[in-house]
Amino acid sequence: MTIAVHPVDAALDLAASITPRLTELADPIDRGETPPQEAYDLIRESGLLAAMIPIENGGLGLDFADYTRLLAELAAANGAIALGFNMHNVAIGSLFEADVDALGSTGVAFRDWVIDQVVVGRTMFASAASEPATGARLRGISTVYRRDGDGYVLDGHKSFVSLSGVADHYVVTARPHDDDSDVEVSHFVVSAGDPGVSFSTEWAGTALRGTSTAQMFLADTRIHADRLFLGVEGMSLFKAVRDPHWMAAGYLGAYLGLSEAIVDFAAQRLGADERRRSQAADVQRLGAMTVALQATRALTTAAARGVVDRRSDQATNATVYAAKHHLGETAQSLAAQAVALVGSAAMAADQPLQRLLREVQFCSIMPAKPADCLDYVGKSTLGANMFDVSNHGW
């Protein structure tokens, strides 16, 4: 008798085959001693780039909840690489949540092209949405496109583009050059080698060097019409309002994994100290950290499962924003508590906690920011229609 393997179990097995090496690479990449390319090559070779692609199309067939669990496993080993991997899925994940029958011939052709690129070509996608003046907000972006014969020409400047120089294709947001509206936003796929595409040197942040983040410039960049995302113009903002989970919280699994790594480190250090592990105060502090981790894991899991069961539902979206806020606050709190519990040894340069402490700070910086999360949850609680674009500040 053949026993069916659940998609997430197959994906976790693939992850387990590379996480030991990802763990080894985490600190050298963070210190700038090793380029992150080796880690992303492991992701490519493992087959994990096809995590969200349906099984019938040669992928692993994960849904958003399964994906969140996979991302947590990767992040516990290497948070920066997990966050970079997430940007690949942010760029294409929504394609495989859509009803294929409703896509139309152009949309299906675009979807099939992406599947072929990932499954056969093992190419990596990335998202290029943030801009210097507007951040990750889709409203008010300055990158523009114009129609030109059988294609489009794009001009603009993107900031904080993860996987710069690593990904093969970038999903770029742009508005019509002759339209002052801030809601008509479209997505286009621009390839790394397209004319007029260039990148700055990598951003010199205090952490997450493995995300290979840089600025992206588009100068008179011409692409064919079939690189318009799903073949539809002007729907990107409305899609993000109805289904915000990728844009606002796709990386929840990554910060959950980082949080788990922090608590695991604290538990290992306390467990190895015969004297301190018998002290009630220290054991209780570890217990409080574990309770906080369990609470944020439960909320994150509920949000991810809600996306699968009740996508495009306002209550689900409110839970997504709530989970993003709670996890951001909890991750930073756990890091501070771990330092206090473990002591000065926690900040040793050859120990991972000093890196984890720096990495979790970025959860509240990434969209949606804490105030935006609370704004959404508060308005939703008061009964506002959160499918109305005007109710969103970002």
Ligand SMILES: Cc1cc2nc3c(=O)[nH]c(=O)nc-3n(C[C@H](O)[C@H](O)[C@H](O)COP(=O)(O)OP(=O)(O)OC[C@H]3O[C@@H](n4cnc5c(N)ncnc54)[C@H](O)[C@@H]3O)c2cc1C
Given for the second form:
Amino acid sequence: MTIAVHPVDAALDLAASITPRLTELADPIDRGETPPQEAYDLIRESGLLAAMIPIENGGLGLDFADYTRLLAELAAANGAIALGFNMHNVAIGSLFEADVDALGSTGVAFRDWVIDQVVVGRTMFASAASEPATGARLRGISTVYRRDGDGYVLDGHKSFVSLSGVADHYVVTARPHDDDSDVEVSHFVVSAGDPGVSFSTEWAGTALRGTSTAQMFLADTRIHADRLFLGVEGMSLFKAVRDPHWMAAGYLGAYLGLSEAIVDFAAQRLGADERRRSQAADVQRLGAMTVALQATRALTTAAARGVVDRRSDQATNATVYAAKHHLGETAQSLAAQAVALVGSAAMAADQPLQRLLREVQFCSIMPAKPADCLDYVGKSTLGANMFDVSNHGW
Ligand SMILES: Cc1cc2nc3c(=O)[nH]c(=O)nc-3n(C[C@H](O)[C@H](O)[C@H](O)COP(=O)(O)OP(=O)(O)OC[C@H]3O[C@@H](n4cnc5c(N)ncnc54)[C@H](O)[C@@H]3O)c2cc1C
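Structure of the form predicted in complex with the named molecule (previous: the form predicted on its own):
Time for the whole complex; same chain goes first.
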């Protein structure tokens, strides 16, 4: 008798085979001593790039809830690499949630191409949306495309692209060059070797060096028409409004994993300290941190499960934004409490907490930002139609 293995268990097994090494690499990559390439090679070789691809197509067949759990495991080991890996899934994950019968022949051909690239070619995708003047918003972007024969020509500048120089393909947002309407935004796949594609040197940030983030430039970049995402123009904003979970909350698992790592570290330190662990105030502080972690994990899990059970639903989306907000606030608060609890070890260069402290700050910078989350939840509570694009910051 064969016992069916649940997809998430198979993915977690693959993750477990690389998390020890990912953990070892976290600080050297953060300090710039080791390039992140080795960590992404581990992800590639593990087969995890196919996490979202259906089992019948040779992938691991995860849904958004399974994925969130997988990402938490990876992030507890190495937050920056988990965030980079997330951008691969942000770029392609939505393809495997769509009803294949509704895609049309061009859409199916595009989806099949992506599957082949990931499953057979083990290539990695990235998501290049943010721009200097607009941040992560889709409206008002300056990257433009024009139709040219059997293809498109793109020109633009993307301000932050994780996996720069690591990924093979970049899913880029652009608007028509001759249309000022800011709702007409499309996604295109540009490959690293395409003409006119270049990258700046790596972003010199104080954390998340492992995301391998740089600026991307497109100058007269010609791509074939079949690199238009799903073969349909003008769908990006519509998609972000209907199904915001990838853009707004693909990161949930990553920040959950970072939060878990913070509480684990605090618990280990307290457990190893004879004097502190017999002080009620310290034990209770750890108890409060554990309660906060459990609460944010429960909300995150409910949001991710909601996406699987009731996708494209306003109440589900409100929970997704609520979870993004709650987790971002909780992660930062847990980091501050951990500092108070563990004392000087928090800032020790050879301990992970100083890195985790810097990494969790980014949850408020990545979209959807705290104010945007609260805006969505507040409007939704007041009964606004959140499928109306004009109610959105995107
Ligand atoms: C390590 C790291 C990795 C990243 N990886 C990626 C990635 O892989 N892909 C990607 O696409 N992005 C990525 N980003 C970008 C990120 O998602 C944000 O878009 C970026 O950090 C900008 O945030 P900000 O807070 O600096 O700017 P924001 O405050 O968001 O704004 C940037 C500009 O937009 C303007 N603006 C903001 N909101 C509005 C509004 N409502 N109306 C009009 N103008 C507005 C602001 O005035 C400002 O000029 C990454 C960022 C970092 C730090």
